[in-house]
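Let's start with one chain on its own, the form predicted alone, as structure tokens.
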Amino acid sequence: MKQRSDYTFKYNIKNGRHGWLRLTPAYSIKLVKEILSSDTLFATECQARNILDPFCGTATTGVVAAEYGLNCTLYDINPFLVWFCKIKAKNFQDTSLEMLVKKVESDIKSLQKLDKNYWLPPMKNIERWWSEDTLASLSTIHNYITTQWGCPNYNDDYNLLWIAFARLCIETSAADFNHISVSFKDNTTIHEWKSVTDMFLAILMPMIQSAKTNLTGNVTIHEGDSRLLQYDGLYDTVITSPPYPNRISYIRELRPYMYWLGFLESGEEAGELDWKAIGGTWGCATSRLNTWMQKNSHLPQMLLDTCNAIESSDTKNGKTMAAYVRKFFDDMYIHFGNLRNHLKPNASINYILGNSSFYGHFVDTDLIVEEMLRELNFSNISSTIIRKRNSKNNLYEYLIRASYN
């Protein structure tokens, strides 16, 4: 089994809107297209499709569906991702984009770097991310976008500037997200002012060009908890990828974007958001596991046995990690149970999920989810390994499929 980078975020980087902002856990547009094309409804009833992605991340499913002219509804609990998805799925006017480009190019060329009293986001250990000189350059561009255009919102074309700025923050940082945890280079890089402005324009211009290609389908995006989908709607297809039960949280990678763009103001806020999310493990989300109580009495015995083994394997953290795994699947059970209320007859669901390992004990995500789906009266349940993950041996990603009558 290969690692299949063509099924990961790497495949999206040079594919128009899909490359606007990377998120390492994201899956590729190629995988979404393959799932769609393998569905018997796709060829015969394509335009009638109503697709749902309850863990939308960077809207890969939604934008692919809209490129096919389909209707798609997205959910995410992270307000930054909801904002980003709304801009990514927006249709723009060419004349407006041309005016934006012309003004920004002129402004950036004449912009002078701030040398004192510049604003910085309240990130802990920010000096690990950027050198002082780079921070001054980033803050200058941040100040320019804020004062000349405005803060991030859900409507205006200038939000593309904020997405380009978020990319700029990562590309000038000393952080590395190319593996399951964040690491930092030994030293931050000093980026000269001109190189920073050139990089900003180099990021922005391809984004503007790709924004000129309009989407023919309709994408609706909600900020909400995927355990309790609260908006009316019936769907015939679900394509999604929840977090995995492996203690790797989206908030880790999104943190710099969210601080710079005003979606986070403290580490406490980050922890609260992670606690609300399925699989969250940042800050208080970990400590609260010690007092968390299981809500469902129908979790598979294989899951409970695995959690008991994890708890017994480490006297210091075993109990917390076992609670983490149990809570993850307890939350997913709630999600699947509620999902049934939003599915049309014979609807198909497609979940991309990975297994994990704690203290040598494997959490067989595919088998556990299959058993939960059977308990909840789903049918035609199957799972297929789609790729080996770039990590330890025997860690895979699965496509878990089922239907609901």
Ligand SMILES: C[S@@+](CC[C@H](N)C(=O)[O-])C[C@H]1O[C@@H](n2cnc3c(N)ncnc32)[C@H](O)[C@@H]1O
The other form holds:
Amino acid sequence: MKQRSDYTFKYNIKNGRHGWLRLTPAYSIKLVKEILSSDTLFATECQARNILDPFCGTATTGVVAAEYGLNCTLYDINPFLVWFCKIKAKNFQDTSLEMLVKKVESDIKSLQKLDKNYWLPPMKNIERWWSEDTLASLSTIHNYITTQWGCPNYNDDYNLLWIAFARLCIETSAADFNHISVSFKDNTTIHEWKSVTDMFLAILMPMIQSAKTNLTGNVTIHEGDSRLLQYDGLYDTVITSPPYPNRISYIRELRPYMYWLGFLESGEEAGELDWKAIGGTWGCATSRLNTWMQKNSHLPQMLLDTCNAIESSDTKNGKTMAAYVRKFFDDMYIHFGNLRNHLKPNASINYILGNSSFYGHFVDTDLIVEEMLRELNFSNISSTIIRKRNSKNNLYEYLIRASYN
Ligand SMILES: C[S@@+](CC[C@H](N)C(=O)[O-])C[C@H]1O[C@@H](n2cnc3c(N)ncnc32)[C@H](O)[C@@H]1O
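Go ahead and give the structure of the form predicted in complex with the named molecule, now that the form predicted alone is out.
Expanding to the full complex; the earlier chain stays at the top.
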């Protein structure tokens, strides 16, 4: 089994809108297209099909579906991702994009770098991310977009500037996103003002070019919790990738964007948001596990056995890690239970999920989810390994499919 980078975010980088902003756990447009075209409804009733992605991340499913002219509804719990998806899935007017380009190019050429009293986001250890000089440059561009255009919103074309700014923040930082966690280079780089403004325009221009291709399907995006799926809607096909039970927090990767763009103001707020997310680990999202109470009495025995093994294998953190795994599947069980109220007869569901390992005990996500789906009366349940996630350990990604009658 290979690592198949063509099924990961890497495949999306040079694909128009799909390359606007990287999210390391995103899946590839190629995978979504393969799932869509293997669905029996695709050939017969293609245009009538309603797709749901209840854990949409960067809207990979939604934008692919809309490129095919299909309607798609997305949910995510993270307000930054919801904002990003709304802009990524928006149709723009060529003429207004051209006016935007002209004005930004001329403004940026005459912009003077601020050298004192500039605003900085309230990020802890910000000096690990950027040198003082680069921070002044970033803050100058931040101030330009805020004062000349406005704060991030869901409607205006200028939101493309904010996406380019988010990319600029990450490309000038000392953070290394080459693997799934974030690490830092030993030293921050000093970027000259001219090189920062050139970089900003070099990110923005191709983005604006790709925004000119219109999407023919409709994408509806809700900020909401997929355990509840609180908005009305009936769907034929679900294509999604929830978090995995592997202690990877989305806040860890998204927090520089979220602080700079005003979606986060403190570490406490980050913890609260991660506690609402399935599989979250940031701040209070881990400490609260010690008092958390399981909601469902029907969780698979295999899961309970794995949790017992994790709990007894490490005296310091075993109990917390066992609660983490149990909560992950408890939340997923609630999600699958409520999902049934939103599925049309014979709907198909397609979940990309990964296994994990704690103190040498493997969490067999594929088998546990299959068992939960059986318990909830789904049929035609299957799972296949689609890629290896790691060269050393036996960590895999699975495509778990089922239907509901
Ligand atoms: C693996 S990512 C999805 C990546 C996506 N397939 C893409 O290509 O960008 C999982 C997403 O689930 C979201 N999430 C976690 N808990 C959630 C919840 N309870 N309700 C809705 N979304 C949630 C996270 O914010 C994250 O964006």
